[in-house]
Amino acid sequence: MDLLSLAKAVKDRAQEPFTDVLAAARIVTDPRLPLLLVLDRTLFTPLYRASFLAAAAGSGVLSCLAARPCDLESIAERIGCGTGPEDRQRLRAWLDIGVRLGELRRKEGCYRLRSRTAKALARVANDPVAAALEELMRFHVPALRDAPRMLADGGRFTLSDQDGLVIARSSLVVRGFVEAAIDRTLPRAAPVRLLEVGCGSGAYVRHAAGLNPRLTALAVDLQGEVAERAAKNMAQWGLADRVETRRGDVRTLDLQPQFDVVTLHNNIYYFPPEERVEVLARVRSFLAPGGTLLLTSSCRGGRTLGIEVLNLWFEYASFGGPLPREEELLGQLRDAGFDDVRAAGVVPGQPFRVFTGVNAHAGPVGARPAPPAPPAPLPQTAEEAAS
């Protein structure tokens, strides 16, 4: 039995007689005991809860139990558990920890959701939040945990250390911000050809297509499984005839200057800082004269701890680089040849920023119709946003 378990036993049995008074006295007077009890309440148990909930969300257990109480066999089938008795026993052991933590309850041989947090994370509408928790536990925690070791042995995170499908889901926690930016940037009446770089689930292309029924789009993502999922989503949403989806790296795409709008949402930090001007210039080369770039990103300089830990992950990655600072990215956009470069916040005090720029370079005579008017600037204050 470890000291923490002994400490709890002493605490729980303080009024009961002990056969070994000397042993009990040693435990009670151990100077480490108060610290262990405090850590158990403030760190250990919350960490166990977060870890269990992240795994339960990512494996599909939460969504399974949200529909109805399930027995062990049903849960095993849902998560693809092995068929042997030892596999079932291990699954039961994990689920029973969830019961001990108060996230689940077991009644009449079935498991069901118990805590308010588990029930909230199981809702379909809250899937981005559940994915954000999974991202935190799978990627942010290793950045904090492994940074000293990686400095010592030269290790770096790679793209394979991320789960692109989890990132695509968790990135939708800023969906309201991004959709507000699209609303103010996208032309509504004229035909629009859109290129989305780093399309994730395709949710933002879907939003744009809903705003403009004459819009067609090319959606690309660097990770093949993400592009494949986005293509399936487009088919499910009835947009396959308007949106082409493919795997692609913007640095090697071979495209003509045919797009009216190019969007990059929450991915500029996947490119090293020294490459960003070149990447942005290449993006501009895909725009027709008068076309608009819409780029959204979390930026450094705020007080949001999660953004700083995300930045730490990219500091230790073998690709990409630190999150941008607003003035730095504005300068890179100008260096890439964009005109009318602007930045705006969506919610005052938050680190999420919206950047726009226009490709004002003229093309061949008669190649394109007159360019659309530049987008209206985003509001800078909550009062302007509400007007």
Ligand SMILES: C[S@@+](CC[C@H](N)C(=O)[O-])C[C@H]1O[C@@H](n2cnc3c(N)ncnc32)[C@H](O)[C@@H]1O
The other form holds:
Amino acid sequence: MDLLSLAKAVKDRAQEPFTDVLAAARIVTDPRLPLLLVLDRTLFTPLYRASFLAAAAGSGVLSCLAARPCDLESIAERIGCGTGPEDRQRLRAWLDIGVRLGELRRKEGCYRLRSRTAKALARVANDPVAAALEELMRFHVPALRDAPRMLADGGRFTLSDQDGLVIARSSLVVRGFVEAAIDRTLPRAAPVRLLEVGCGSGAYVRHAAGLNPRLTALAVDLQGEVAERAAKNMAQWGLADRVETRRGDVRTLDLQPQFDVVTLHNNIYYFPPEERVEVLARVRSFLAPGGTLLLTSSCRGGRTLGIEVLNLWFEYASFGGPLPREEELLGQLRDAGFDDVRAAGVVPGQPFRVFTGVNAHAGPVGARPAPPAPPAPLPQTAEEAAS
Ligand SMILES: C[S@@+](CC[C@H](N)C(=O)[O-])C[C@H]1O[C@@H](n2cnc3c(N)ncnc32)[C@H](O)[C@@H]1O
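Given the form predicted alone, corresponding form predicted in complex with this ligand:
To see the whole picture, the full complex is given below, headed by that same chain.
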């Protein structure tokens, strides 16, 4: 047999494996493969994990599995899944990706939490972090993803693109900062009448009420479902008789100057910069003479990436505006008529700032107290002095 015939015979006998080897060689030497493998490890899989965990936390699956291992039926019930066989199949497909990602484990027909991250996010005490993950995936990611399209088609985020209840929970990631600000500012012994604007969950009114047992409060929030939840929280915390909670927009609230303290936590950027002086002046009009404004906010100019992306969301929103800069907000507080305006940090290097101002002058909304008259010029001549 000549060499050519031998090669042909081998090729005929091993046609398929031979082709596979060639194909495999072509695939593994594809110059794009290393990039794809690196991205799979550094981008795709973490993104899948974050998406799965955010959905599992938001839907209640994590807390359900934290209590006990659950079968498909009980998870379906928990998340309000449809009852058809196809719904079950789709739920299983989603949960099995969670297993594949290493977040869940399936054993004897029941799902359990597996990863340390899933277990940590399921803890009640870590709820603000779980909500922050949800906020990031549902609102921050679209801001990054959709910005170029929105620039082209003029689209804007609206308040209804947010989920007020998720934001009310995620805002509590800065709880330590806000509570430190309240601790520094709130009078403890005297009776205090507090107005909280944009109360979210109501957790900070609760904190203030715990510090001063003679404090009573009005807590308002623009979003109906947020105000309703805050009212339920107040009842659950045994504060319903000291705290009135209602839906309200600070821009149209009609209140007497009856409050000793007004608080705005983490919401000044819900107002466009050009409206902030007017809003703050209105807030001042609710304060009794000598009353104090306490405003807390993350500010621009820091190095925290999450704050910059939050800022981006508001840059692309049809309402509100960028997060404040410290100097800019100090000026707006003065322009709104506040005295003794100050800003302070809580932890060095953090972009979170505590702003305070005093309503020294009772006056109409928007009025900046008139500056004191300049001193009269000294008489120059004996005639002027005599006149
Ligand atoms: C980021 S959340 C902060 C919630 C809470 N203050 C906290 O720190 O946990 C901002 C809240 O301000 C409320 N808000 C925005 N504009 C408002 C307005 N014009 N009047 C009253 N509340 C407003 C929103 O509905 C939202 O619940």
